[in-house]
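In the block that follows, a single chain appears as structure tokens, in the form predicted on its own.
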Amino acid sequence: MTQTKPILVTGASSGIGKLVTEVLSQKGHLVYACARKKVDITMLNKMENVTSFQLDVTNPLDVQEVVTRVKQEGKGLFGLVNNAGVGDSWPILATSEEMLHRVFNVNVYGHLRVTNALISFLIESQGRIVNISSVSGLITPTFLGTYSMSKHALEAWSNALSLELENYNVKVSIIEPGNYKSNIVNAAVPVLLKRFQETTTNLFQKEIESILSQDEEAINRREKLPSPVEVVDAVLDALFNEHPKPRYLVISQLETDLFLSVLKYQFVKISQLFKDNTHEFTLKDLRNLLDEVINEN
């Protein structure tokens, strides 16, 4: 790879982040490297060719910020790898609009944002979009409801994004990793506790005190995990492959049956369309319509 017109990543401070842009920077690409904390903006600045910005999704006025510094910096924009995200683990029913309000300021109208900023500079530069979204966006897991419903809408925004940007080559592609060692277990744990310890009603008393427990852990087993090498590999794939795929779903080999589950959980979802509907189609007919579909892409 030549070094390219610069990368811009947000949530750079930790996991699949850091990573993107440690491997950017090592591979010669120039990298505008976000994160909210000061710390962060310091140890991203000793990368070579890395410039951090400090960025807050949820803040206009930092997002307005980084298209300044970007206009300043003058060499354009090429890349944009929206990775910044919340996670959240808590009973739907119990969930308020504030709570829902959190995750999706993050993880979806952050996005928004910040690609609504820089789109100028994309489409100047016939660039890249890329999402990081997770398998919970294709699948919903119990007591994931917030964050599943988040990357849901991240996938629904992704593919509006990439009809949208046909005609103005550029490309936009979703990243949905599997589990991988990240730090975003740790970081919703102190708000699930503090919730915890606010809440007055007792009605989803055993089931949060059993999220609690899972979440702890779900740390310990994070640690174990491998790097998410893997999912780096096809961020970089969508961000320079001339044909990039419109989404990669990136699991561990260690995690088949997660792989499985994903899988199944798409062909249930067909299964209820198909079964019982006034049209007439037979099994055959899906057969062909899959064969056909797997053979255009």
Ligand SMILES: NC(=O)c1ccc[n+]([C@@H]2O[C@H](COP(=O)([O-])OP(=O)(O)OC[C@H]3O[C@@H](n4cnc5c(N)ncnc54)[C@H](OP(=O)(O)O)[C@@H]3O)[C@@H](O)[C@H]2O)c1
The other form holds:
Amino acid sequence: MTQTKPILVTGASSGIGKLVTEVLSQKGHLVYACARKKVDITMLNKMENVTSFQLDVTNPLDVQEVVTRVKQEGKGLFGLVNNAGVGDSWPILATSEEMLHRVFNVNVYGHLRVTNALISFLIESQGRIVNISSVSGLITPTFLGTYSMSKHALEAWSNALSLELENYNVKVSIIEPGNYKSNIVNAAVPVLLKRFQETTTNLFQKEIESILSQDEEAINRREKLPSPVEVVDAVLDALFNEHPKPRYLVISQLETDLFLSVLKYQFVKISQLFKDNTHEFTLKDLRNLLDEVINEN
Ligand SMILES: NC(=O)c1ccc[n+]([C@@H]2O[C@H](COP(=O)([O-])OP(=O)(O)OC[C@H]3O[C@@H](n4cnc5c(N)ncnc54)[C@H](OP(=O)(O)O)[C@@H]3O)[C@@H](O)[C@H]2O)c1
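Can I get the form predicted in complex with the named molecule as well, since the one above is the form predicted on its own?
Every chain and every other molecule in the complex is listed next, the one we just looked at coming first.
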């Protein structure tokens, strides 16, 4: 499907958002690439077919200004890639409402703000919404409670959106990446260090110190991760395939263990739901149901 209407990408300054913008631009698509900092807006504006807008997804005035800019450009909008995101790593037991809000304000409310503001354009074009979740929207790794909560919320919001937009022919896809090279850990470390310096309680100190001591290692590890090319492929498929998938689990060949643990966790949940069920539902019925669902999807 060729597209002349633009695609808007949030968080286009680095990582996945920047690569999505580069690839769309190279393929000749019009891109509204959104970033927070002037230096990034300038960098993005230099790319062919790209117009960059200032957008902090936590700022309703920025969101309103983006709507105005899209109207002024007069080309409508075909796709919205809700990509902006922040990371966090902290014991959930030591997590305040304020810490939770920092992450939810970007990873959940930010996408809701932007999507609700732009939805009329997407309905008009019968376009696409692509939400960048994470494997942490499917499993909850230790000390990633807040991030994982935000991605689980993003998944539920995305499901709700998908159902409500069915009648309008706007298709919604969720992308669930494993670990790819980006700036997400680098960006989170100063926040965690500041938080550590301001921590007054000794509770969970051991856990917090262990998280921070692993940060440098995590940054180095991330540098060696593959570039998120496969994630971008999934985004493009979600945008342009006539029949986009509702979800794209994208885990690199280097992380087969992660792929298996994500799948296994889904089975663990099913077995917990199934165990001692009061509906005379047998293991054979469960196997038949699994076959049926796999064949249908
Ligand atoms: N890389 C991975 O392994 C991975 C895995 C699973 C999911 N993800 C998800 O992929 C998405 C992109 O992350 P990434 O890994 O590419 O990390 P990244 O390089 O840090 O990119 C994050 C982007 O979000 C932007 N952003 C942060 N806060 C924002 C705000 N308030 N308003 C607007 N933009 C904001 C950042 O802008 P600034 O440069 O201005 O901070 C940056 O452009 C995120 O949703 C992340 O959760 C990534």
